[in-house]
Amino acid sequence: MKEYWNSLASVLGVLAFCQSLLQLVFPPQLRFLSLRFLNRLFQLFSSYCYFDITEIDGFNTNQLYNAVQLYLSSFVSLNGTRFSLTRPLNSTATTFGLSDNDCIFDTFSGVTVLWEHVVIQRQSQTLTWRPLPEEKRGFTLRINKKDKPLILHSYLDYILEKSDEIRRKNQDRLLYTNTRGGSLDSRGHPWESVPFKHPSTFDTLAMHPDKKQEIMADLRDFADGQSFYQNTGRAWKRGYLLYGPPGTGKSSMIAAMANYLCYDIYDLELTEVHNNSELRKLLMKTSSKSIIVIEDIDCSVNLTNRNNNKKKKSNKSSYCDPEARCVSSGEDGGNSITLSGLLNFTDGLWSCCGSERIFVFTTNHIEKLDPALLRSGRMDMHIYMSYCSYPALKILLKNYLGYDETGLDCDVLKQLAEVVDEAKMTPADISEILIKNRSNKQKAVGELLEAMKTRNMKCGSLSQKNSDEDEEQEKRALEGSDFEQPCKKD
């Protein structure tokens, strides 16, 4: 046993003289010299190239490692066998994201990447006046040398834009308006929101199946069309116009509008605009991706037809633009908004300042606004909410008492179907009828009937005689206009 010792520690000698002569022949720099050779060389010969993404860029937040982060949640949790679990500030859905050190596997158009989330504990820090986190996270993209055009080009510009729609969806919506008088808030901001929770839905919105999927149809185009209003010079905005009787679901539609396409939506009060200028710092100030709400535009400020107006203009001032009129919604004369000014809002030059935003204008009286306004680039899409319909009344039947067409008997459903046209009742009658008594459906039910039949024998008997006449007027305001008239109860 003696020798055995003795013999390892002559071993152990031998190679303590061998390292330390290596040491002495060759130095530390000629060492990381020839490691740096090895790594070149091995790099040469592999396949695969890698790509490092920090949490840390120098002291700022990487934005892509929060995009990668994102995107991978999206299917990690389907792949992955383990995962963390987190959930943002403002977010509604629970997020799924890759453990430390763990690897997945992601393909792009056929090509198969691999994702590696690093998580390294970072060494003692020295007194900085921003302390670092104490563990150094990122992602490392392995991808063949072959695919590594596709992949810098196409599938981070692939990623950036799922995060984002992942992030939209998931976060809470906000609800704008514009503060008093245009004073900011505590950063700087003219805008004060607050989290926007109305359940509204294209599937709950009481309106004929076949409108709805039209204009689900349009928005998704709109959505989708970045390409196309780039290839055709027009900036990527659309406008609605939504007219109707109070009651109709005006509201709601715009509600559903944004749930649909997840978007803020901006509720501009005009009669707390001064001027034109606050109005476009106004819309500087609104984000890509919103819907900017102007409710009730006949009534917020004095927006009329010109043509229904009193020609009291002297001969000076009959060379001035028409459209260039001052605007007033008070009579201390407080708002000095132009209809010019409204118009370079929706579709001048500011209104290019940002991209994907939809303008969504309501009134009552359609008749009553300026046709400047009506046109196509300011008001694309004119939408008329009318009185409940038979398909639309089934839909608040569904939503209120659960009642589908085998529910109701065959009987209840004819009568009901040949007297909601004749009765002329919105949505919001209709739906206060049935939350009144909606613990007792067939009370409902009934109810019901009996309030579209009273309200039949009111409208027969009234004159048709003035409603002929506001037809067409508005026919006229509208300048020969083909959208739907809505009709009118004396």
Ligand SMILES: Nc1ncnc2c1ncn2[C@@H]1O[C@H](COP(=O)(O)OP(=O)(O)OP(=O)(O)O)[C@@H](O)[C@H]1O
Contents of the next structure:
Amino acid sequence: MKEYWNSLASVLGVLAFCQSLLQLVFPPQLRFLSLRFLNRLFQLFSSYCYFDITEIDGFNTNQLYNAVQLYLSSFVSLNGTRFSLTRPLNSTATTFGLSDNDCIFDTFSGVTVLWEHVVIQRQSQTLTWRPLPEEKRGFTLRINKKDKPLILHSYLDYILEKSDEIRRKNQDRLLYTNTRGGSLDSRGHPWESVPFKHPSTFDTLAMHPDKKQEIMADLRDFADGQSFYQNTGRAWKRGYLLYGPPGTGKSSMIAAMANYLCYDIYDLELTEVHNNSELRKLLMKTSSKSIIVIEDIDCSVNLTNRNNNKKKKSNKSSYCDPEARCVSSGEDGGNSITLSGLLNFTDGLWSCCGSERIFVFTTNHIEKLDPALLRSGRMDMHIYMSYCSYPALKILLKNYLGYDETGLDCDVLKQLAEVVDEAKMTPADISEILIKNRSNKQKAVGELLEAMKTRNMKCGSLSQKNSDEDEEQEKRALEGSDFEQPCKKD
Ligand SMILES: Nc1ncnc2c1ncn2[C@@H]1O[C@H](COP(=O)(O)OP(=O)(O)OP(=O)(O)O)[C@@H](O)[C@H]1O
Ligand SMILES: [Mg+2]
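Could I see the form predicted together with the ligand next, after the form predicted alone?
Whole complex next, starting from this chain.
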């Protein structure tokens, strides 16, 4: 052992001597040139090629560097032993990173590549308007020369796509709103955003499990359907109309959709939009992978009447499409939203700027909507949010009180099943009772049963009327669309 250390010390000594000799004999420029020459020689005979991805490209941050960093973070924690940990602004997760000057192997399409995280001190601070970091950071990708044409482009595309996915998963969703009367912020942006932390998910949503599965499958198909939409020549967007009485979970459903797909939400306040062109500008400033929401579409602006009135009033040049919706250049066309403006927003050429967007309209009164809004291709799926049914009630009991089917007395369950449909209580009504008594489960269920029975007795005739109204609403939705009705009433 002692001999080994002695020989190692002597080798190191010789190396140090050579280095100082080199420094003495060769001036720095010559040393630099000879190093460059050796490097070229090495690259010529090496079977690898190397790609440097620096953190700062000129004066701008290199997006590819950030993408690689995020991409590597997805598996570095599995294979590495030393990590750098970060938590970016607005992020909900800690990110594992490759340590300085550390390496990691990755395999793509059966080809193994090596990533190195290169960090070196910056020699001297050049005079710039923006101070540069003291360290130069970058990733070096090593690929076998024969594999380069096979994978380089597809691998980089894959990294960009994957990193985008990770970023969206890690970051808070954003909720955008346009409630500033059309004014722009300092960067000329018409939307204001706040982190969106709504806890509603499809697990917490009380509705018939089959209906829920159907909606989730539809959303998943949409999100994974890029090639389908491309092949069929359709814009990559989808429209959902949520309708039903207040408190049945329309807004909760939107939050669940956003959380399920990790999309941002643009909550469009139509009353703050002055005209069609402003509406179009708002649309242009939305990002892809987002849900654009117009709540209570029947109350936001009087679109149907607006059109009718205009048709009567306007004697200036206008033309009508076959469905008799006027697209007018008349008096109020300049400073108000028209139905056609709204339809163009969801359906026209402008709706395709950007991609992967979902439009959701909600209403309590589907019968008040103009049939043009309901026709095939506009709102692809009409979802009726109904009063609480027995399968939905079981979800509420589980979520609020922790009861599953076996936890509750059979007799109580049977009674609940008998009265729940007739009681016509919304999930919001029921959750109020459950929240109020959540520390005493027995009492909560007892009170709920009482409330349902009382409603049944009191509102026998009223519930018949409501039922007729419900049927009328659904009938109306079916009439307004000549396409398959995917979600039927429970
Ligand atoms: N289907 C549901 N599942 C779980 N909770 C629900 C459901 N519906 C309503 N709730 C509860 O009731 C509250 C109100 O629901 P929500 O705002 O989603 O109803 P809404 O249909 O959008 O009502 P409105 O028509 O008045 O806008 C929610 O915070 C939620 O706690
Ligand atoms: Mg709502």
